[in-house]
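Take a look at this single chain in structure tokens; it is the form predicted alone.
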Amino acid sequence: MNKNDIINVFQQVLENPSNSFIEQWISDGGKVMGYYCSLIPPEIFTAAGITPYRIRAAGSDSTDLADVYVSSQLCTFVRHMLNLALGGQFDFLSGIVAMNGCDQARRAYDIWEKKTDIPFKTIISVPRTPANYNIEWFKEELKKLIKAIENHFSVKITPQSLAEAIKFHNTTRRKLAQFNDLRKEPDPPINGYEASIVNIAAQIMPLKDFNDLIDKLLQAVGKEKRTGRYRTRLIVSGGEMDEPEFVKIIEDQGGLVVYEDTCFGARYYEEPVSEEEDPLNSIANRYFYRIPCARMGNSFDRRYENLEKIYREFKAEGIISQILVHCILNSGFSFQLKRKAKTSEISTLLLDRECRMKGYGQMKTRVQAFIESIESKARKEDKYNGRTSK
């Protein structure tokens, strides 16, 4: 299989809430556990031998059944995944476990809850700062959570299934992370849209599977060099962005995507789960202390700092920052965000959306004036230390 195969089969694989990996799963007998979040743990459902699965709205072309219970005013995100959650779309689900990442989800949760068949559903309560105070209420909650899915599964989750769970997930990260890391070279041999496909999709199929299409992907683009031409490179910053359709947006306008900073971007892959500690501990401290997303209190400042890093070191032109329209909590770091482009020099977009949208006309307008502005200010440069401009 060459390069452009195996990303069609991680393609096929985003095209509905099921896919052909999961069906052979659970034809095998084999259970899936459905998530929305990445503060939650999926080491704990492989512990326990069921397969993670991270919810997303994908094959949602509507939100009108959503729209029964829940305000227009909540991000299309929520309301699209509840969508297709009323219309059966994930029955093939053995369970479900929520959080209150934002009140938007938490609130869709109790619709879950009640109008879904979905076997098993619970939620957990995950504090909003990552102070040293507030680590062990987060570890009595997936004691809880493990409890909750024992007595359900009738199974049990030992220190030993745990500790074998996190070197399986951090295999994948590892990998992920090295495919990523071909995209700090000045001629990548993958493009943005190509990589959201893969990240995406080690999400959403069972990690066997996936571990050995992406062990074929690595062989095969080290064979590959990038054909195509691209005008900057940018960083996608934000957070639920589970179409890599958008990230093909900017790239049809001459911008080359080199990371995304989102929830099934970097966040999935980035700092591994410490194999050294108690496996619980370890897997408490990776997903509490890392670098913080926007529903993190007081996150700003270490967040941007890490973007800083991420900047440098695949060697950026600019930022765009994508805020699913009616979303709090990135709205709220969109402001922060806006406030330090002021006096930073890191050229930087914001960029509201719609998820699932259809109609990208204002948007391609906005990323080509993005990316002409990065252009002249390099041309500037140039000319100001002498050089002959790109």
Second form
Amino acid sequence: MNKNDIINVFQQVLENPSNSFIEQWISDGGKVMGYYCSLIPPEIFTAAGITPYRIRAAGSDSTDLADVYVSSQLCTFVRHMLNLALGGQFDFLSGIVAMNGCDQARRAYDIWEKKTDIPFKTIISVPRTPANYNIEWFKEELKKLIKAIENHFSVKITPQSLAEAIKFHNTTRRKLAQFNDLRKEPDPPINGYEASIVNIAAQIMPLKDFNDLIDKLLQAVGKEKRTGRYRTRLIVSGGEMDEPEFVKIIEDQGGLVVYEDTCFGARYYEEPVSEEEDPLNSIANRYFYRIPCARMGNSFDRRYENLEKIYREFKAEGIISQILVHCILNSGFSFQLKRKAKTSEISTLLLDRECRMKGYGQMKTRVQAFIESIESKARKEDKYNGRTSK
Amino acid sequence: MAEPVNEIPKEFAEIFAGISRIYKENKNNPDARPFISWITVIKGLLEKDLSGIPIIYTNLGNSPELVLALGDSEGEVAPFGFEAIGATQGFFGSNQCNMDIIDLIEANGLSADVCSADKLALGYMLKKLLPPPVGGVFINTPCDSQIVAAEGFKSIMEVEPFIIDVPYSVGEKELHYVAKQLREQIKYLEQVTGKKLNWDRLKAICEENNRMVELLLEWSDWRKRTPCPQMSKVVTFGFVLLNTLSGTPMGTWYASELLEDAKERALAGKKAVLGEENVRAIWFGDPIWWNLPFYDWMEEELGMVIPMDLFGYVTAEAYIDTSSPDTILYTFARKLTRVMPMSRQLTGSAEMYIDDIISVYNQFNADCVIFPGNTGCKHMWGLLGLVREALRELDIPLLAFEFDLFDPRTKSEEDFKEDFRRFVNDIIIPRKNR
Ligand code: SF4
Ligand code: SF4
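Rather than the form predicted alone that you just supplied, could I have the structure of the form predicted together with its partner chain?
In what comes next, the whole complex appears, and the chain from above leads the way.
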């Protein structure tokens, strides 16, 4: 299989709520646990022998069913996801685990809880401040989750099964990090569209299948021609972004996306879980102390520091902070980013978008203008010659 | 009342001018006693000289007892409920001023979706109109806008905030968790103010809170009477009362004014509405802060009264047990999470809100429910479908609409009036005559 064949397989995985790998797993007697938010540790499901599945708004083209319960004042990610749930398209799940990520996701869980027939449903409470004195709480929540899964599915989650699950997930993380690190190269063998397809696929198919395929992909990319033409290198930042098509729009304008600082992007594969200590402690530590997202209080400085580091490592020239319309938390992050941009060298574009959006006209124009501004800045600074340009 | 109009920024001059005007308009109106008392309270707060006193900002879900207890004597540290500034401007000052501030903060990149209470608070900070704080204590209830406010506070005021994490739902275990964080908060407060928390004074402050709560619970019982004896618009001040004046003699005095007025009027057979009391509605969300006279219009033109709303609803869980420092912190945590308006109803699952609405509807012998959906309130907009379903099952009429609690541009006064006229005349009155 060459690179494009493998990417095509992953692309098919993304098209609809279910996919052939998940279907095969289920027909072999396997169970699937849906979860939303990258602060929920899928290692726990894997340790129970259940395939983790990150809920997203795949293939949804309407919010009619969701609109009966929630208003159009909620973000389209939540509304599309709910619409699929109410239409029975997540009925292949054996359970879902939610968390108090944001108000809208919490309200969505009310509807999942009351209006869907998924057999196992629970919500955990993840602290909103990563202060040392709160980690015990988080550990207790994870223990509660483990108990609930054990009781419902009649399984035992042991320290040993957790340790194995950690290794398994870390393997995937390492492979994804290796794969995404290719994007640091001046002329990377993969573009952002392809990378984001692969990153998302890892979260919605059995890990073993994914690991086999990404091994093949890593071999294939070495033999492939380079992507070549781009005008600038960009980081996409923000919250839920489960649409490679969005990245493609940016790349169609000439902005190569080298990193997704998003929930479906790097927040999934960055920062492995320690394999040295007590497994549950290690899991709690990784999720609790990791680079924070916008739902965490007092988090902006650490996140921005990380963004600057990535910016340098991936030789980016601009950041696009994409916000789903109505997302309060990520709009708060963008507000801070905009304030920071006044004194920073980093070019920043704040871009509102809708999940499963159809028309991209205005967005294209804004991205084009942003790329032009970066180019003209580079020209002024005489850095333009160094890049691979059209 | 003298107005120090010349010494203060024009935005605040608007508030003082409004207070004086409204005071003059109402001072001889025997029906307006609780409103006049409220004006007195607000004026007292605004005129307080804070120079040289360390100021601690406290957010919407907070109550000031711990801050008040810093230092060995009263007034060594001042709590400042910074989100109340928009409400004060909306009540008494100029809506135009609030709208300008909203426009300013949005132009600076804050999304229109953030609750306008926080848009205004951050906007006033950005305009450097608020006093400089030495610290800020935040709690992540009632909503995500609080996290945005804490981040904004940090970057605009350049002061590190302390944030309490309230979990998804609140039971005993959760209260212990919050109480443990309150101990950390005390360390933070002592550090940023340089003042030690005085536990004896805290005990006395909590007892003051308990006196206020007792008065509020009794007041609330008088408002259950049919017809409701006291004007609608004062219920909504309950929120500012809890958020800003808990544990202070001024808060207790105001609660006693509310109670005395309600009791005297009820015993004298007086009622809130002008003619017949046609409709009793439970208003379960934000008030129209930018247009309090709308409540007078409801009473006068529709014979509609709000015996209770979400902001005025207090339960006995607001009592603080002063037996020991541990019981104080545990029951103070309970007050923060189980009593503070919005935080109580919006923490946990939809049942918290729905059960409260039904309980208040029954306790206050209401005919219908008003669901005011503040544009920026994602909780409310996420709850609407389940609320509608639950009330339909109980055959309780519901009026839901979108508006902005501080910004008249989302829904105009005329549109409000039209909605309310139709609801009352086409739905409620015919039902009552069935
Ligand atoms: S996009 Fe924002 S509002 Fe929507 S689910 Fe994510 S964090 Fe919540
Ligand atoms: S109205 Fe809603 S958005 Fe505004 S402070 Fe209350 S809970 Fe938050």
